[in-house]
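Only one chain comes next, encoded as structure tokens, the form predicted on its own.
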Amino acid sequence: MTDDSDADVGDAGSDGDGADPEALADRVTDGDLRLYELDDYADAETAATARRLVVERDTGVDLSATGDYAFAAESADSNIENMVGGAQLPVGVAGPVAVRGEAADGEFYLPIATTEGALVASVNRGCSAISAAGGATARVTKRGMTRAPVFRVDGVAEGAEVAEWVEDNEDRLAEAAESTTGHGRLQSVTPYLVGDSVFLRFSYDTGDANGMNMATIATRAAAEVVEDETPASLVALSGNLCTDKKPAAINAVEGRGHTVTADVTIPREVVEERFGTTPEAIEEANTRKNLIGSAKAGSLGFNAQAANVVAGVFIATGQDEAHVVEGSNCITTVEARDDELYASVNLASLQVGTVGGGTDLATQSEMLDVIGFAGGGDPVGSNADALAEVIAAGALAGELSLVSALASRHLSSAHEELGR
């Protein structure tokens, strides 16, 4: 059965009170309704039940587990279409880990949703070592959600004129962009000229929101000004120079979302006690694996498993999980210093928010509350900054634990014991 999301709903429409999911499923099966039209004939819960019935009939699969979810169906209206239920993952907590950040200062649990055995235990070991050393220092050094539309021009000369106009009229573009939002602020517009294409990379401060939708809507308004005042013609609101949900060097260099760094200095005795190896062995493993190996592979991420922590926390706290692509832009450095080990992570493009998107769903909101930074911050943006700092500390914990396991040759035994 196919579902055409652009089809005309026609005269569909009802408050859905008392709707029978079996009868609605029959109408879909008979061709009277399409799956997406069920929302016009029933409340969100009933519509989801009816869809499950349709899918169960068509596939012969029992979806009772999928239908046993904890959140209210209507609360997910802005998050999903054609809802049939919920996908449930185990959630574990690592920590608490001590973090000394500008926005996050204290001890924090790190919720991780994953199906990978040994991951939470690994991160937990790193958190223990970091806390025993007095905590990780973390700082957000740059913020900016980006969107980069591409325009058509006649050639290089005309493109250069457009770029010059943009640079001279950034205040006008800011006025147009910021008229669409009460929270976003345009920080910069950077032109890139490639033949008869002009790319404009807009960067926004989006407060405590991830801000991707905010940036897109604001950029559309600014792009209209560019079209009105220059010869440029908009081709696509996203020209892939943003760059959204794809590996890209521009994100690793210029950043996207939050650029955040965390580091820690761990005494030799703590390294030996918690990790069963030495600072020198960890440094060598990191250099040969994360730096040389990553360079040889042409990787954009010079790290061991930053994506594991980023993905686990993203799913647990309602972030856009596809942004783990940018979140894996991480460089891990390690140095043996006399009687201690220095280690750091730099995540160039960590895209997080504590309001909007999936952060309002029941379990995700609970996990943000566990960390301590749900909802809007005071001042605005401080909660998103704090979440970024805690995630960076968690990524550092994961890096330390995994590289240490490799240095001590304990990785396979840990997975045999915990990962099964």
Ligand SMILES: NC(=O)C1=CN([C@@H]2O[C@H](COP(=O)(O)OP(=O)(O)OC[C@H]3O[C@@H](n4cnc5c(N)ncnc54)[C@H](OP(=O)(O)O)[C@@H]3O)[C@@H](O)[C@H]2O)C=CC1
Second form
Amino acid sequence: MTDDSDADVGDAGSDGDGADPEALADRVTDGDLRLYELDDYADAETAATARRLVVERDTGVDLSATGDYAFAAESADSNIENMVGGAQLPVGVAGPVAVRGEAADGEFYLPIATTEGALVASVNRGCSAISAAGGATARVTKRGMTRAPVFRVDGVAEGAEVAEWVEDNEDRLAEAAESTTGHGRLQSVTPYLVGDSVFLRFSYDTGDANGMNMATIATRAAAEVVEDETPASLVALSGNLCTDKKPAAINAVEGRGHTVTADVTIPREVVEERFGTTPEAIEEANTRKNLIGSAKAGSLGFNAQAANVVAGVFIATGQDEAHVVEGSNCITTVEARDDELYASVNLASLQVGTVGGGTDLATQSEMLDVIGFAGGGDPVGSNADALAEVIAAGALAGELSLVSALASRHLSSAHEELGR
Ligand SMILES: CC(C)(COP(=O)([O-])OP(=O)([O-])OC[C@H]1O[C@@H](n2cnc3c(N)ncnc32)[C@H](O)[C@@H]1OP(=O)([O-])[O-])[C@@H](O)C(=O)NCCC(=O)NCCSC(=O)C[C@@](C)(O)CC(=O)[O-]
Ligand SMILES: NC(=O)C1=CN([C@@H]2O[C@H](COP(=O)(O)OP(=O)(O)OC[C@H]3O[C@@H](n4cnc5c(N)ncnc54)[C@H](OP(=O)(O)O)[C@@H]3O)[C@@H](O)[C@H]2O)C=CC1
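Now the other one: the form predicted together with this ligand, given that the block above is the form predicted on its own.
Now the complete complex, all chains and molecules, led by this one.
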């Protein structure tokens, strides 16, 4: 879409369209402008072109591939600073997979952006077995985006008073928090006291949005009320008990974002035909690997590759990719029954949105459309719920296929064949 060689020649000192990327790049090189100030002197695309020129000159690297991006630069204004282009990776589809959810009920393609050969094939195989079995049942059982500021108090007694005040005045905190958003609703505030630190874990229903910005802005307003009304002094708006983008047991236990569970019962003949192994072998591999192995490792994830599906769909659909950390909090269960296999996944903390964040970008919104849940839902929140249910079904497909491949000793040959 963009090309350094045919950029407009114009006045590098003027605002907006017509600015010359070469002249702008010269001004950066001369120390007259900072890289991030280029947007004040040119439209977003020209500014990105000028930045590429600066980086090309400084590093000697040809950035023509990075400059060949397929979205309007200005559409990424709220997503990136110092933009130089686009990072592209292949996206494939698995499915369609049949999902019997509360919000998602039908057959759904699962777009997966990845560079790992064999991943889409694996999820596709799992999807085909799930669909042959009549589909996966999926339910969102909890929603709540959290933000937990930390306050300083003078000691335990004062901290306990602050915690009590918060518990008695949740309605006042909700009023302040909700004054900042049309869609966010404060669901709870849970105080934690550690010595002279008080943590307040705020949890919000954020509708169809991931809600991390929404929750952060709302919590700032609530924190001001806490400071006005109690002796507590705000130290940090995020006190890590949220817990955002770090492995944390609190998310695995209490949930964060969407807590979603999916299960399926697959007839024995379908298992044997699609996975080339038996329900008993899959159960044994799951127990020894995903349960005992994970326990011995002290892992928070009792699964094989939930993060693969979460990451692939997140990148394809404009979710915050760092939330894959929480998205990997998944427990996979498998049970061989008389003539069938029962399998389930529980994703405790899946952060998804169909509005906001990167969901409006060109390819990302296309992929949300492919799944069928782009934009705000009716009722509010139903699109994000549906996306969570479809991802859970995809994670279940990935678990079934990979654990089967391990049970049938096909993992390394599959990757030799498809991934090298
Ligand atoms: C690779 C397969 C699927 C072959 O499996 P197969 O049974 O030999 O393949 P098949 O040719 O008989 O086809 C069966 C089905 O697989 C699908 N399929 C088959 N090939 C393709 C393809 N090219 N493109 C799209 N879909 C494909 C497709 O659904 C097909 O059904 P059909 O449509 O023909 O009725 C299998 O061996 C497999 O799933 N292996 C596991 C690979 C895997 O899961 N990799 C994930 C990444 S591993 C990792 O990152 C995490 C790890 C392992 O470190 C985590 C841990 O510690 O456990
Ligand atoms: N601030 C932070 O600390 C952090 C931010 N992030 C980033 O936050 C972003 C996600 O935040 P998020 O708040 O979701 O996104 P946005 O900041 O993009 O806000 C989305 C907005 O969409 C509006 N909206 C319109 N329709 C709906 C609907 N149906 N349901 C819900 N909201 C709707 C809401 O407006 P209104 O509120 O007015 O109702 C909402 O605030 C990601 O880009 C992520 O990377 C990630 C981690 C930390």
